[in-house]
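Coming up is one lone chain in structure tokens, specifically the form predicted on its own.
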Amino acid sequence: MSDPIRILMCAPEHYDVDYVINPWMEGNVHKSSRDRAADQWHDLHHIIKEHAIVDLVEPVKGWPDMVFTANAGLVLGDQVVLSRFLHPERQGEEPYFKAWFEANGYTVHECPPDLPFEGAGDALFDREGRWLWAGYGFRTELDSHPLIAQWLDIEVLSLRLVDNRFYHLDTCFCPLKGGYLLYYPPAFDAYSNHLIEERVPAAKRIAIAEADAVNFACNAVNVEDVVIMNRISPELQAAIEGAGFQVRQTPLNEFLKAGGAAKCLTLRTTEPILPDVHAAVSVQSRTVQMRGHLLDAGILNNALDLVVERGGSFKVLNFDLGTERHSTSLAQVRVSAPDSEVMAEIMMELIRMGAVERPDDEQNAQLEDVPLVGVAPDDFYVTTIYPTEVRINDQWVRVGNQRMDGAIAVRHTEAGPVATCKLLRDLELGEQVVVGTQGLRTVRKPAEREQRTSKQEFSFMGSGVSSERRVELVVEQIAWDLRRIRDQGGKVVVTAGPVVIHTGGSQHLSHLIRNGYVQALLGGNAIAVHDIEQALMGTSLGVDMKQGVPVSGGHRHHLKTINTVRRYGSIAQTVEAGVLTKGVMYECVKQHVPFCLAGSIRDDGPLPDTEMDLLQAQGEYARLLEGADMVLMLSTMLHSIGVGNMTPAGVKMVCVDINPAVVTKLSDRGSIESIGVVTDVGLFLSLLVQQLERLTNPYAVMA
């Protein structure tokens, strides 16, 4: 015969809503009736005594929430993990609960003072004894879970709470006998819901509606086949009874005012123990180091927010604040995640923000062989735009050809390991690929304090979106940089769409190429066709560029243009024949500026120069982008996104488009050296050329 079920309760002799530490308490301070609360508690006590032995802990004046004994601790056998309350308003309960447990023969385990864990309110045993569901996110820290697993010798499954109305696990989650589960899925993040679905078959999951959830339907006491709970809907009652349970409803609305119901008012002290179940926990922890202007640049706040938003937890182990205006700060942070997959995602983002593992914990990167040509091993590290170093044979090796959305391929040579950023399709047998996030760091150039805090209208290091009213300021800065790059023998790459031609920008872009401001041009079939059409026929897509009206038969002009170039064999040969005498493509040929026209399925013709092999076009784009100091993206969303992915950090990028969504997308790519300009691209180019003329001739007047 099994041992009788025992439940610990505390009479509501001193119960009241004296403060606000959860959303339910707001507006209810001193609005609970002590008499009604006492009656409701005694009704619950009477029902539970019909099915279990009830032990009582003496209430203490000044601690009104002692009535919620679920938070006293977590009990398994003769072991108890005492609660370590987050809020000072409840911390005074701890010694009274500890005294009760010790007086009753329990071995008491206590979390460190700065590690919150709120007992069986955030830790619920599977009713079959197979594992422990443990919540975190509001009152309990994830780092407590490994300790609980060790002390109670039980597998712990971590669930993240995301709705502050359901601040404890037992407010939205109730394991039932037979492997059934009563729960409110929106209270959990996607990872936690996936974990629940993995462990509990669909036929045994009873997902409740919000109306029942806010009545704390999940805050129920399950004793064998009986479920004792606050008032619920007829539909939910039918669902629970359909699973073979007897529902006992008892009003507990006075306790709802403090954020609790039946389960909160009870602590089960007898739980099933299976001999073949032992400690297991998937929680992972890593220690990272961040250095820089962590506070005034918001780096540390952003990093810690990211950890929490991605489902992790953190503890700042050490923080050395820079003491002078230009001093950098140093932070060491322990990051925890519910499993290795979530940890990998968090670490990947932290590495992108410049975090590295502590020097004394540095480990070499994990490398795995390329299994097939063009295929990476599972869990390969996905590269970013930021210069990256990988630790191989206890040395940091700089990754070559840095770009976004690639893999890091490693070859071992006589001179040492060589790491290169590669697209998946370019991976070769004999190479190894970096997997996971161990042994990786990005090299981030810290912005100067003045650049971070300046309120100036434009700065490349500001990474924002510039509106119409700021265009002249943007143009002035870009003109200065174009002039500097040209005079220093640098490289500017332009990626442009046909809108440049339609808006009258052809003559201005031609001017930039002719005067040495452009070293490569990237685009599609369309920009070349419409540019040549304008040069040959004075139209763009059949529209007269001077009068802005369609011309008779103009719809055929772009095809006639393509046919003409195809007759001569290429754009260059059309120029050499004296047929093409002006325009963007003409200037590229005459000034020996290389270009790549990437084709698409919608292209007419296409021009013989258009590369219709997408992979070849991507490769040529990447080659022409090598060594670029600035990229001007002119009204071509898809080509600009592609170029953005190929361009490493440190390259100044300007995206110009009349559509704010386009420039925002490019500015959000992560580079701090990018700016989005919302304006007509023809106007932008006109102003840019005028500003360059002013730099050459200070007496020139802006139109």
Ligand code: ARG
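Positions refer to the first chain, counted from 1. Computed from a prediction, not measured in an experiment: that's the story for all the values here. For the two forms, the rigid core is made up of the largest set of C-alpha atoms that agree within 1.5 Å on superposition. What changes on going to the form predicted in complex with the named molecule:
A displacement of less than 2 angstroms separates the C-alpha positions of Asp126 between the two forms, with the rigid core held in common. Core-superposed comparison between the two forms: the C-alpha position of Pro12 differs by less than 2 Å. After superposition on the rigid core, displacement of the C-alpha of Gln40 between the two forms stays below 2 Å.
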Second form
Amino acid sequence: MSDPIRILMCAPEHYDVDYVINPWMEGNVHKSSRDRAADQWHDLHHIIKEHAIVDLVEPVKGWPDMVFTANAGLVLGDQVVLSRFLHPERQGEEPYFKAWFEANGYTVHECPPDLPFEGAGDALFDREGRWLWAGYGFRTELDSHPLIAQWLDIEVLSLRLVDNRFYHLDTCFCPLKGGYLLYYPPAFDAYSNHLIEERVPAAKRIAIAEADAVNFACNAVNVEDVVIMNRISPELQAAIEGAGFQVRQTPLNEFLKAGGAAKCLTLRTTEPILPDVHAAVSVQSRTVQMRGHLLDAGILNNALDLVVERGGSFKVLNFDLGTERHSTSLAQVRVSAPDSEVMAEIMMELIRMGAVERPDDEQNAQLEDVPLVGVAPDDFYVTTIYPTEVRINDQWVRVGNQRMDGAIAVRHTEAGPVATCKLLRDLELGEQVVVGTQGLRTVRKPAEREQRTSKQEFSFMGSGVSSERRVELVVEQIAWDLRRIRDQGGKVVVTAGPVVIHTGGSQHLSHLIRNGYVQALLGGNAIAVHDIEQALMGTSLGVDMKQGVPVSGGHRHHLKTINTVRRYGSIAQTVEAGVLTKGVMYECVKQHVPFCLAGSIRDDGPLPDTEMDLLQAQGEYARLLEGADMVLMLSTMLHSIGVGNMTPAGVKMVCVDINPAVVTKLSDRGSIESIGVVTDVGLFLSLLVQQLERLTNPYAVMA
Ligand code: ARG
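If the one shown is the form predicted on its own, what is the structure of the form predicted in complex with the named molecule?
Shown next: the complete complex, the earlier chain at its head.
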């Protein structure tokens, strides 16, 4: 006969909802009936006594949540990890529970101060004793999991809770005998669900619906073949019984008002110890260092938020706050993640934000051979737009050809290792590729405080907050830059969509090209077709550009245009033949401004110049972007996204679109050099040309 099962409870003498520390308590302060609560607790006590020995801890006045003994601690054998409550409202319970455990012969382990762990509310043994499921995200800190693994010598599987109604693991997760699991999957993030599915076969998972979940169906006490719980739906009852259990329902709605039910009101103090189960934990930690205007520029907030949003946790080990307006701060942060996969995700983001390893624990990057032509090893590091360095043979090597969404290819030459950003399809045998996130850093200049404000969106036609004057101010700034770049022999690349033509921007863009402000043009078939249609017939997609009305038969104009260019062989030949005499494409030909028109599935024609081989077109875009100082993105989301991916940080980007969502998407590169302008692109170009004219000939306008 095995040892009897023991369960710890605490009578509800002082139970009430006195404060709000979870969503269930909201609106329920002092709304529970003490008598009904007492009756419900006694009924539960009665049922449990049929199946286990119940020990009682003395309730204490002033600690109303002490009834929830699940949160006293976590017991295995004669060891207990005492709860370290997150909320001050419950911290006063700790000494009473500690006293009970000590009086009953347990060895008590305590988490360090500021490392919350809420006992068996957030830690549930697999009922076969194989491992411990531990929750985090609301009450318990991830960093407590390795301590528990060590103290209790058991494998800990970390699960992240994401729905604050299910703030403790035992509110949405209940391991049952025989390896069964009753749980509410939406309460967990994707990684956790994946882990659950890895450990518990489908046939043993009983996933419940929201209606049962909000009745705390998972907050059940399983003793051998009996499952004791609050009221549940007949369907769920059938499912649990179908798995071979006997269901005992007992109303506990008075306790639901505080966010608890059957399981919360109990703590099992006898758990099976398997001799061959030992400590194991997949929680990982790494310490990183960040320098810059960490507070003023919000970098530290962003970094720490990101860690938590991605499912990790952090501890700021050191924070050296710069004291003067211009001094930078230095922070050392220990980052924890439930496993190496989540850690890699977090580290990629932190590296992008400029986090580096502490000087003493810098490591070399991990390199793996290219397995197949055009294929990277799994876990390859995905590049960003930021200048990157990679540590090889204890030296930091700058990565060449920086672009987004590539891999870092490494070649070992006589002169030393050479690292280059490459598209997957360009990887060659004999090259190595950086995998993981070790030995990588991005080189960021600490944002100068003044500059930080320049990354804003300026709305013109859009919301009421911004003024025309604001758009004029941005246009002034852009005109100034355009002038400077032109006069210094720099490079401006324009990527433009057909809207530029429809909104009457053709003449202005033509002006920019004619006057040497544009060094390359990137677009698709459409912009060229509509530009030439306008030059030849005065319409754009059949709309008269002077009158603004569709002309009869106009919808065929663009096809006639395409046909004309096809007859002459190319846009340049149409110009040479004296047929095409104005417009954007005409100016490109005349000024020898190279262009690339990338084809797509919807292209009519296409024009002979349109590159329908997309790989070719991508290559050509990248070539034309090389060495650019500025990119003007004019109302084409598709081509602009492509361009954005190919362009490293440091290149000034101006994105103009009438749709704020497009502007946000494109200008949100986390780099200060991008400016978004929400406005009509035709209007923008006309303002820009006006401003450039004003710079060239200041007195003409003032007269
Ligand atoms: N009012 C208590 C709290 O918010 C309820 C605790 C429920 N216990 C549990 N193991 N889920 O802490």
